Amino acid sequence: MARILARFLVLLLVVSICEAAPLFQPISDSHRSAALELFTLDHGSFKSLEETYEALRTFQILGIEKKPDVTAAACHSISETVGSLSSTPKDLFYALKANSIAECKIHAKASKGIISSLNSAVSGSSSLLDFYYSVGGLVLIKDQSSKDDLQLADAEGVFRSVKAFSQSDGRWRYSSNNLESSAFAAGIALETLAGIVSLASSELDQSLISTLKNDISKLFDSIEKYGDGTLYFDDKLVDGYEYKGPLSATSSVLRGLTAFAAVTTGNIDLPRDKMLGLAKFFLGIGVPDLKFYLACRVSIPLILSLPAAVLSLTKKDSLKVRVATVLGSNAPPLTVKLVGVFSSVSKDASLVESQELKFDQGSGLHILNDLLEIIDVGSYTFVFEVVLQEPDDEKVYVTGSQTKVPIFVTGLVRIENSEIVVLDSDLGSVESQSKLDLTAKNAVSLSANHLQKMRLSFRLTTPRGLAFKPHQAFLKLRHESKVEHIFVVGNSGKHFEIVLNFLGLVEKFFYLSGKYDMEFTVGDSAMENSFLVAIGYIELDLPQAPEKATRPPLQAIDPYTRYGPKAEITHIFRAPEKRPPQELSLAFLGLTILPLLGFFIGLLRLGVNMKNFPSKPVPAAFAFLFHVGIGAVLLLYVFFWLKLDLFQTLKVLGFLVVFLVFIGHRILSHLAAASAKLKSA
């Protein structure tokens, strides 16, 4: 659940740094119906108090009206957290949070009591997180009930106890038998130790909050950095306690700040451009809102941007930029200047003077708009500075230095002079010419045997005049049984050129002569015309492949044509074939039936008698059912022949089979006692 909550989790430890910051930055319905999908109640209440205060305070940063039912659990859930005896820190903790946004009545004798708990649980801390519960929640009760006269006792004892876990690095451990350090608990102690410099009745030692500030640019120190500048901070896994990840641990280091600088006074110092690394670090991770440069004393980051990386020089975009606070405010009166623009191939010098951007009041924008008569298409790195026009600006706001931003400047390329010639290999005379026009489909018909040269050329050049080198440059060319060969193009400044020596490729054709369709491709990111085009086809005369030659690959077969729908199949039966009379068939259909006649004839002049038919029930049982089971043979027969098919037939003449066998054997065995016992009587 936690990772799954975590961009939630963000807007939370970022945003409630300053509560009366306004919102910047606008929210979207989808913000709002993500957030009411992931927090729902689970049988009329939240998993736990922390989950209750995640939910109430993501409803309330998104705007989202309170909902009844929220509010009525998250009440009930605190009055029983607030209400019971047994209640950890933790819990009171997350309890008072809540509160703060639910706005539950709590009895004086219910605060009392959680002051007197909250008291003890100070005094009997061992941890770093019980320090952080027991204190944050005295702070959070002093906020809510509004008792000035709230105060820890022994604030600087407590303070030294909880200093007591910081290391040379300016990271914190959580406990003392706890060696590995992290910079998330940095960010808790921060804000512990500023919870008990607020609850200390007096002021505190001076050198202690010097030694802590010294912790905090060491801290700063071990940041760790992207290459452009992205500043943030990170932990390894610290034994016993999950890894938080940059996110968090960035997030917490500077709620802890922002917290510890609103109790003390005098200002913290701290590079500025590691606080606008750390501004890039969350605007590219797409926090809707930061709140935490609205502290006192922390300044606020100037960003540049450009709305559109990307210029066209057919549509003689003008360059803009758009200067704002982190938070997407507005910035102070300022000025920006382009330092300089660096091609991709000269990388040393600016290929323009330093010039100042005019400020378009309607839009907010910073426009240059001459820019792109003097460059050329290609990738450029444009270098801005950013310089403030008020001196007492300089003490809010932060600008960094230089800002580097990649452009394209695309456009349309010329593409002139082409041409695919035949030449004969040995004297290199033209066998035949043909003129192209690449930015259109054509219809060439050539043809060549192992004995010639094909030359294709042309010549690109950009709208300045100069020559273009694009990214790729491919000649296509696939037999008729589908077999491809890929050629690059060359080229010697404005002239790209390709010359294929069919003498040399007979191998990596396999020898297969026949029709070639020609496809060529070129391409770039700053060509706005670039293109696929048919050529045509030649048709190659090569020699015979040798016994050992290499085979052509099998080629892929298309699963469309494997798996998927067969053609139809039309079929016409043959007419019946003419039938006899139906007088005929009956005729044949008696003289089947004459030989049963016979047989049940011929029983009666023998004289059929019951004789030998067992007179004791049980022998007597056996005859019968035997009778009955080749009665239903019988019938079984008659049935294969007016239903049944063969396997049903079989299947059920299996079990009859099997029964006569066992009543057979029955009732022979008893026949042969009878007939043993007559003869030795």
Contents of the next structure:
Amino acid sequence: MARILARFLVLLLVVSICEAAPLFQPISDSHRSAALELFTLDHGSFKSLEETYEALRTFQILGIEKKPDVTAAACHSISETVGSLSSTPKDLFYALKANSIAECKIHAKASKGIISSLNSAVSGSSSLLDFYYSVGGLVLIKDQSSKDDLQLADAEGVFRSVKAFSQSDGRWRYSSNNLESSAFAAGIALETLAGIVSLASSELDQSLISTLKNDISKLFDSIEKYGDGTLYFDDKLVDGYEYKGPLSATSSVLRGLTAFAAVTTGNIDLPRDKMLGLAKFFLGIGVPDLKFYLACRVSIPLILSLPAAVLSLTKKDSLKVRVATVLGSNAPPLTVKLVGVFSSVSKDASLVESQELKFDQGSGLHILNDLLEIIDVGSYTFVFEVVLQEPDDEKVYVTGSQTKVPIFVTGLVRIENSEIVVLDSDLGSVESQSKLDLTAKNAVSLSANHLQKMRLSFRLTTPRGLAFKPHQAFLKLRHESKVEHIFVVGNSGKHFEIVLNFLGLVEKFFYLSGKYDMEFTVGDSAMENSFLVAIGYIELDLPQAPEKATRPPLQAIDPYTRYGPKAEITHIFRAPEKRPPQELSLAFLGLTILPLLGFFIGLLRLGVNMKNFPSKPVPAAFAFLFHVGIGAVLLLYVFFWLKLDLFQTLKVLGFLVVFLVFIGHRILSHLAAASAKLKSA
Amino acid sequence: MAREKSSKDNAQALFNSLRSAYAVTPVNLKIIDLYVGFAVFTALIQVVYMATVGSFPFNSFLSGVLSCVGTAVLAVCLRIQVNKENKEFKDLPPERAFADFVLCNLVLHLVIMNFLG
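Can I have the other form now, the form predicted together with its partner chain, not the form predicted alone?
First the chain shown before, then all remaining chains and molecules of the complex.
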């Protein structure tokens, strides 16, 4: 699956190029070698025609020279597919697409065969993909065999059948049974419809085209966006295997749109900022040096980018902005305005006034130099606006509204007045005090007992002299037995202080007395001089641990072993019961039959007879059925034990019991009447 | 010596009188008695087996023994109801008693088969 996705990434991104336009920028060798690695010949041919086409197209766009073995393999599979009568429309479609690149010769007879089979496929199509492959195949064979008279019979009918798959929200379904719709299918449908229009013998009904344009604008209403103005199409993740992803969906829609725009007269009304958003999406994917053109009828977006989003106060960086077209070529004359600077604290109020950036002709950048006099360290959002100088350019280029760019400003944070003090708990009098130099390793040695407190304090100031709260300000105490305790240093304004009251911390320290190494760290992404420094050590004298105190956690010799595999768990399964030997069981089975035999022998000895069995036919039948019924119930019980379950048994038993009761009643009442008659007689 | 002989004689005389008294019971009652004996014997054999090999599938053992015991009990009930000398059941036709016996046996054996496992 990863391979397929990787191929899509390379292929669909480049295929959404307006077909006629060549590429200007050179592609790097890393792209070429990646493509060669991805598409390899397996025993002299590619695995499928789809892969053959993808390989050829990728090599073509990346500028890899046609290798003879690749071309030969491609031609071989293409001619095989084209010549065979049983090729599916999908195979023919990909074979013809590959052929448009590989340019193998197709015989006239074979192309006639293809045309007829594709035509029959079109009339027999029932799903969107069937239409796509058959119509697309016809368009391709028309180009390749230069049969200008190839036309689609009943183009309007086919158009309507494809249009039947559309939905009111602009997305399309794959078939009439499948209710799932997707933007990817919309792109495929647009391409198919464009193919139908190009193959039609006469002008199609304009109302069809205009409803389609409405559908396209509805599709664009469902476009999704990221916070920075990037727009893309995405489909609902229903089935993980079928899910194509935003890149595939967006590329497919653009391909369809391009194809459709090429065949219809008149413009398609699309909001220009949507085009800009889509351009940003493709650029945001991060594939370097691969630019793409949009269809010639849509405006070229201008992209604002910053070479550096992190500015350093110490290096006195200046703010630089570059505006270029999507291709990377130069923008027309324009000015960049800094509308405002917002921080997380002041979300609405800008920290600077709106000002214009100066354009430096030499580097092509717009620069603002003296900004950093005003701004302090931290993260900000800069809002820019691009204003074109020539009013005619407005029609060709689209600039979009304000662009928000997150900028990070770093600088040196000053640390002063740092000292560490041991105080008496009750009186607050200072017992020992040391000044710290937090730029170098210190060797402070203090001692304290559990009745005392330790205080560490310092001041932090930003380059502008304001208070600064770093992301991390921690004090770590480590005992000789490697038990560690970490404390967060809090602040009020510029003053940072932490007080460790050992009386309260005795239990937290597990009553461990001894030497504790102290380490101190202050860090922040905006600080250029974050540090971690060892301060020294403190000898703590804590009371004895009481009986019920918690033991300190065992420290691993190598702390990384706690991430290693744990001990293997052996499961103890219940030993199966001892069963007796089979011969013994069978012997007792035989022994159980013995009393039954004894019963029959006893019956014989008693002289049982069947004299009372009714002789007349009707009662005799009933008597027989009675015995049969009882026998059937007993047989049912045997089946119940062998394979039926209780509910099935009960169902059958219900019927049998009703039958038996009826029969039994008849025969037994008959016998009773007979014996009563005998008694009275 | 005489006492021993007399106790042995007594036992023998008792046995003989029982035997002769039993001889006059009607045949259908004797059939039922035979059936009861057969059921009890089967139960005994099952208990001996369980004593030999252990009671591992205890539900099977129980169902086997209870089937024998249950059918023996039902047969005894039938005997009581069918016996002409029993004044209590004078008005109950023996066919009705037999029908009850058959039906109750079928229900008992359904339960037994379910419990057999």
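Numbering follows the first chain given and starts at 1. Since we're looking at a predicted model, the values are computed, not measured. Between two forms, the rigid core is the largest collection of C-alphas that superpose within 1.5 Å.
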Self-check item: Lys105 C-alpha shift between the two forms of 2 Å or more, rigid core reference
Solution: yes
Practice problem: Superpose on the rigid core, then tell me if the C-alpha of Lys90 is displaced by 2 angstroms or more between the two forms. | Solution: yes
Practice problem: Look at Glu519 and decide if its Cα position differs by 2 Å or more between the two forms after superposing on the rigid core. | Solution: no
